[in-house]
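What follows is a single chain, given as structure tokens, in the form predicted on its own.
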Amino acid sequence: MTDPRLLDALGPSGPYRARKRETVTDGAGTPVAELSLTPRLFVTRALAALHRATPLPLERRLAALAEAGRVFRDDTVEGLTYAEYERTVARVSGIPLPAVRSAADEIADSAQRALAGAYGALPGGAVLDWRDPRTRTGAAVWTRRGEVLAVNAAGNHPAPHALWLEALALGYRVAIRPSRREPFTPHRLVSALRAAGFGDDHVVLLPTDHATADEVLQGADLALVYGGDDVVRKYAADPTVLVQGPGRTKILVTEGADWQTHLDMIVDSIAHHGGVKCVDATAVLVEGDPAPLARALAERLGALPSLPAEHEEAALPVQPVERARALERHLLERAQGTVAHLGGDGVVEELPGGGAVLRPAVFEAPDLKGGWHTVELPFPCVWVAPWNRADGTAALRDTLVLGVLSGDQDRDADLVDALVTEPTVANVYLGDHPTHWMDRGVPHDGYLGEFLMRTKTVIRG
């Protein structure tokens, strides 16, 4: 057994090895790394250094981001090759290795295409610089709302780290508080950014304990925060904090839709990347009898293999046994009153080498009144429920991605109008498109630039 790897904080003056450390373990409880936890004073000074720093010129920022994407994917970073990094992330997070690979490639690609996402939010009538000739007669200039962005990062999946790269493209300095569950991705990414030309006082990695976490947010101008419903409630009224909460992604199947033709897409939407992402479907609402679709989903999802997360063919998440059993207890308690098509006897399958696979679950709910369709768990767990026209859009609100399989597009046009205009539905995918579909050129939950930037009028003569 090798000694745990030391993961230093990455401060404005370089790496920092703290006396207080957090042990990062794999699914079997074996120590993999010791993560330095920064004290309050270190955090305060780091954020002050970011405020003092001057952003790189635009062309240099974009070139450095592109180079960082190459370093992240091609080079040995902090002693880990790309393949070693991917396997380490799978081991400590329990996310299936193929999903980690896909996410890591997405991060590298996003660094090289940061302009597409960052400037997607640019208003059509705005300019980027007050020196633009159009400001002589008055023009809107797109400018930052602040200078420093704090990121309280997610630990359920590496892919969200692709998003905050857009802030660097826009000239922000960025402080990341990594998840102590999976710190390897942000550590590698920050190291790659520094190797590519961003100063140590432009992007920092500040692991902290929970008591110090708010210091990271308070020292920044704006913050991007990931978390559950408790985090959403905490920051809901704060205009300086953008919360990325539960997805509660759904698929609606209207009367007459041939769901058998689209079964591959529905299964993929539920089980993609082990069902751990906010864009993975957790509810399927059916206009009509939901039982046939529930049975078909159970048959397909039940065939997924139970393998260690580092296995080349892994498809399901792995958790420490105690955590997996806690999730199972919560699931079975919440599922009371439903019909179990898969997972009714439990979803935990312990692995010989330690840890436990979270197997898929399919429950048929009798109605929407019990709120079963709003339950989101970090593995392929889907609630199949009946929906009718009288329910309207109420049951479809608070949804990150809503897939719609229409049996009659003319008949459903008013419904789609209502869904597209519903403020709490972030994305609407019509037809055979998996709910996890994304592209850097279109928004995921709105453009990040909508939060980071504003327009102001400049006129000069």
Second form
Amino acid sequence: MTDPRLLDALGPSGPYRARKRETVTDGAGTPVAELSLTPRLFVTRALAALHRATPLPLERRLAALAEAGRVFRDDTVEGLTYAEYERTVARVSGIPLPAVRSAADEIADSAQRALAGAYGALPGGAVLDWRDPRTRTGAAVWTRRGEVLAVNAAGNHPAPHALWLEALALGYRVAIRPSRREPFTPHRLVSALRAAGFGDDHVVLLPTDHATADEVLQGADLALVYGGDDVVRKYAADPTVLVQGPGRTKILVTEGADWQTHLDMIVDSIAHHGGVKCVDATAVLVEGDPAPLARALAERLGALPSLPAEHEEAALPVQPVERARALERHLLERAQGTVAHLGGDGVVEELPGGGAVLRPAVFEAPDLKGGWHTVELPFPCVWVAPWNRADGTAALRDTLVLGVLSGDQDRDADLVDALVTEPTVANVYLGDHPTHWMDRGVPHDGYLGEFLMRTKTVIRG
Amino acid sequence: MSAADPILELPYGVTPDPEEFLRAAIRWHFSEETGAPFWLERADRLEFDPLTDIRSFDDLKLFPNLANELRDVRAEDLIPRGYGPRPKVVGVFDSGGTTGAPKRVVMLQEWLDLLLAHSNAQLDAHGVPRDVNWLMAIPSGPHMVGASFQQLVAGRGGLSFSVDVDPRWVKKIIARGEQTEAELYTEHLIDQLQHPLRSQDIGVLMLTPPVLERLCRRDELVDLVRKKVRAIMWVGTQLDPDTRNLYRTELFPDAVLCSGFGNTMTLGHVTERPGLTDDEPCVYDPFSPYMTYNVIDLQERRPVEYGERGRVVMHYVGKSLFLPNNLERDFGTRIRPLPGQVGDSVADIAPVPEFDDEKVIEGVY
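Could you please show the structure of the form predicted in complex with the partner chain, as a counterpart to the form predicted on its own just displayed?
The complete assembly is shown below, putting the previous chain first.
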């Protein structure tokens, strides 16, 4: 067994090793790293340094981002090869190795095309520079709402770290507070950005204890925060905080839809990357009898293998046994009143090498009123429930991605209109597209640029 | 001509034999002619005879903890009769009042002179300059620290500039869970600190760790402190080793950084032991034999091992007051004392056993 790695904070004047450290362990409880926790004063001063720094010119930012993407994906960073990195993330987070690799690809790709994502939010009438000829007769100029963005990151999956790269592309300085469960991805990414040309005072990594987390947010102009319903409530009234809340991703199957043909897509939507992402479906609502679809899903999902997360074929998440058992208890309690098609006797399978796999679960709920379908858990766990046309869109609200398999497109046109209009539904995917489908050019939960930027009128001459 | 045993009136720098001093103090406080009414009234209720049974500091544990009675006792009754009808009084001072009504003591000038002589020697040892002005964000009014430091600064040849702090109000708003309100209060203190920092020749800054931290959010004030301030004294709450190191290496590398620890029930404060490294905890040596500390396991009624944490028991033995065996709510680490010192030294004094428990919020005080 090797000694735990010392994972330093990355401050505005370089790496910082604190006396106060947190041990990061793998699924079996073996220490993997000692993460330096920055004290409040360090955070305060780091944020002040970010405010003082001048962003690189646009061309150099983009070149540095592209180079960082390559370094992140291919190079040895801070003594860690890419292969060691992805294995380490799988070990400590329990995210299946293929999912970690896919997320790393996504981060590298986002770095190379960060501006494309950012410019998606550019209003049609706006120009990028006050020197643009159109300002001579008056034009909207697209400008930053602030200078420093704080990110209170989650550890459920590495891919969200692809998003804040857009802020760097737009000229923001960025402070990341990593998840203490998976600090490796942002540590590697920030190190890569620095190696590629961003100044130490342009992007910082500030691991902190819970009590100091707010200091990171308070020192920034704007903040991007990941969390559950409690976090959504906490920042609901704060226009400077963008919360990435629960996904509650769903698929609606209307009457007459040939779901057998699309079963691969539905299974993929549920089990993609081990079901740990907010775009993984957690509910399938069926117009008509949901039982046949539930049985089919149980059969398919039940065939997924139980493997250590760092295995090349791993498809299910791994957690320390105690946490896995706690999730299982919670699931079985919430599942009371439903019909179990898979996982009714439990979902935990302990691995010989330590840790436990969270196996898929399929429950058939008798109705939507009981609210079973809103329970979102970090493994492939799906609630299949009947939906009646009379229920309308009410039960489909608060959804990050809503997939619709329609049995009759003409009949369902009004329904789709209502769903596209519904403010609490963030994305609508019609037909054979898995709920985790994404592309750089389209927004994931609105464009981040909608939050980071504003327009102002400039007229001159 | 004083009626007191000369051993009770030794000048600073002459350390009395502790047990001889203790027995002289007992005679003074438990004699009808010289003792305070507070003790004379209680002498009969004791289950032992202080004059014969108290031979050493270890025997002080025979005394019941009477500190609670200081919440209601008439302040005049605390002054030993031996001082005559018009003793020179600095003031009547309260404990913080964290739980219930505050405990009250009377501070006499004779003791403060001795305390400040000790304090000056400690500050000199740290390299805190003399003949400079101090800017202090510390409690005044009922709190001893304000009045003591006014005199200390004057004695060191400087002017005092002060910003008032009301620790009881801060504790109240924190207890109510009003974190935003507590931060606004701290911000209010910084707003007041900035004016003298800009316009006056400030050589020493004295404040609590949260206020110092808040001050460092403002670049202008950091620059002013770097330019003017030659010593920073922090008091009131703990400062974690990482933060302390940041002040010494990055924020204010040219200033002396040292801390003070005060307690109303021992009638004053001490400064941290000089010469400690950044990896050592802040150690406080009491001004023995006047103030003494014991770090104990409360259940077992015995001292904890050196380096272990326990409840802090404090004693004050002096001519102006006798207050033995006062069990504090605070915990501390027991540290080996300096040669010749009575009792223990302490480090990392905090109101709870696990002081990095995240749920515990200490305010500006």
